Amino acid sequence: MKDLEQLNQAMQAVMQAARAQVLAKMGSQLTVAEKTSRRDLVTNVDHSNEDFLVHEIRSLDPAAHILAEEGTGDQVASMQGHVWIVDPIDGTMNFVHQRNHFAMMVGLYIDGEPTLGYIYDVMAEKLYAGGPQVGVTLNGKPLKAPADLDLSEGLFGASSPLLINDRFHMQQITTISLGPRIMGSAGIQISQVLAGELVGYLSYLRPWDFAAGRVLAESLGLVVSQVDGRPVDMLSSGAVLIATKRAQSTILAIS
């Protein structure tokens, strides 16, 4: 096992190929299927892209378990140990229609505690990448910690349905912020907030749409919790609220 730098710079290598091989198949004919909805959808690009970025992990960590959103890694059922949760894909419906603003996600935790992640916006060519051990860095070059601004100084990344259905005060929070944001992507948006675009981000998410970013958010003095405060399980679903300090203490106050 390689030590966290030396893993840490063998991974951002992994995640450049990764990308070399996305911007090769954008030109050809997607194969595009849809999952559980019309809106959830998962093209042949993310199926091949999985299957690279699991060999080129179980290459460098033989004795890992990877939780792959496609399914290519393992039944992964504990945090202990060295867990890979992988997004090869993140933001499809963006991907198949615009061709743009999606990105690939690799989070890796140790006995449960966040010690890497990589969140690459494919066509912006931005890596966001490290953790607490090794810093954080955007294309190689370290990333200062956002202004720790309040929600009511900051844009907020909101999640559609959340903002249309009101859920969790959704609206009121926007509101109080200087405007919400919405891209289709908890990759992209998860990164607006790391490079202080945005004080916060709030979604329904799966663990391969924040495992990296709460890596790096924590990294940077962000916090991640559930929506109610709560820590967030690695393992489950939820409502997942990436944000400064202070915006995190006033949506708190309000959801």
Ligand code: 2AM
Second form
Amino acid sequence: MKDLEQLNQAMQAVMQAARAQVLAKMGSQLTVAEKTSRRDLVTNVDHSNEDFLVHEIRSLDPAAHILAEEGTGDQVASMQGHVWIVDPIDGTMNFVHQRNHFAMMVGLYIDGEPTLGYIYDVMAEKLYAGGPQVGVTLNGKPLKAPADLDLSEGLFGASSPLLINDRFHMQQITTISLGPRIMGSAGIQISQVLAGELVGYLSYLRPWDFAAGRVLAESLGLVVSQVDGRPVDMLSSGAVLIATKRAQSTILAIS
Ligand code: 2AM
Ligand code: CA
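Other form of same protein, the form predicted together with the ligand, not the form predicted on its own:
After this comes the whole thing, all chains and molecules, with the earlier chain placed first.
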């Protein structure tokens, strides 16, 4: 495998190539299918973009074990070695109905350690990239760590099911904050936490929804945990909180 700096540069080029292909395909009719429900969609572009990303990752890192949402990758049962976690289109509902507000995400963990992460807000053309060893950039420029604001000092990223059903004290959390914001894409909302536009984001997430975001968030001094404060497990789903340290501590005192 190339060294991490080279790999980071190469992966940013892969993400840019993936974006160009997705934009080109958006000009044609999409093929849309329901997965588990009418709110859980997959398109031909999710599949083709996942095929592309998995192929490119394998050529950059022959030792890769790849966990990819639509199943193109490997059966990954352990975080040992080089584990890449891929979400080709995050926010597929937005992709289909808004043609906006969706992301592509890739995370690399080496022996369980968060190593590289990529979140590409495709329509805003914002690529968040990097990791603890190479630093975090936005479109190639160093990204400053967000201010450590408390929950009451900022907007809070919610997910609709958690807010509507008041799971994990979401109504109390967002009432303490300056207000809830819901985008329908974990990648976009996590990138807003990275940018300091939200003091936190809490949602029920699967590994590919937060693998990239965890790498980037922790590199910027943000904290990522389960909603009860326990460490996250990259191979299972659960309620995941990505927040400033102060917002996390306020939320853990509520839950
Ligand atoms: P996706 O578009 O990649 O499936 C929508 O609220 C956000 O949650 C999106 O980031 C979406 O990712 C993700 N999502 C959708 N269904 C989910 C589920 N059943 N469990 C966890 N995350 C989900
Ligand atoms: Ca997806």
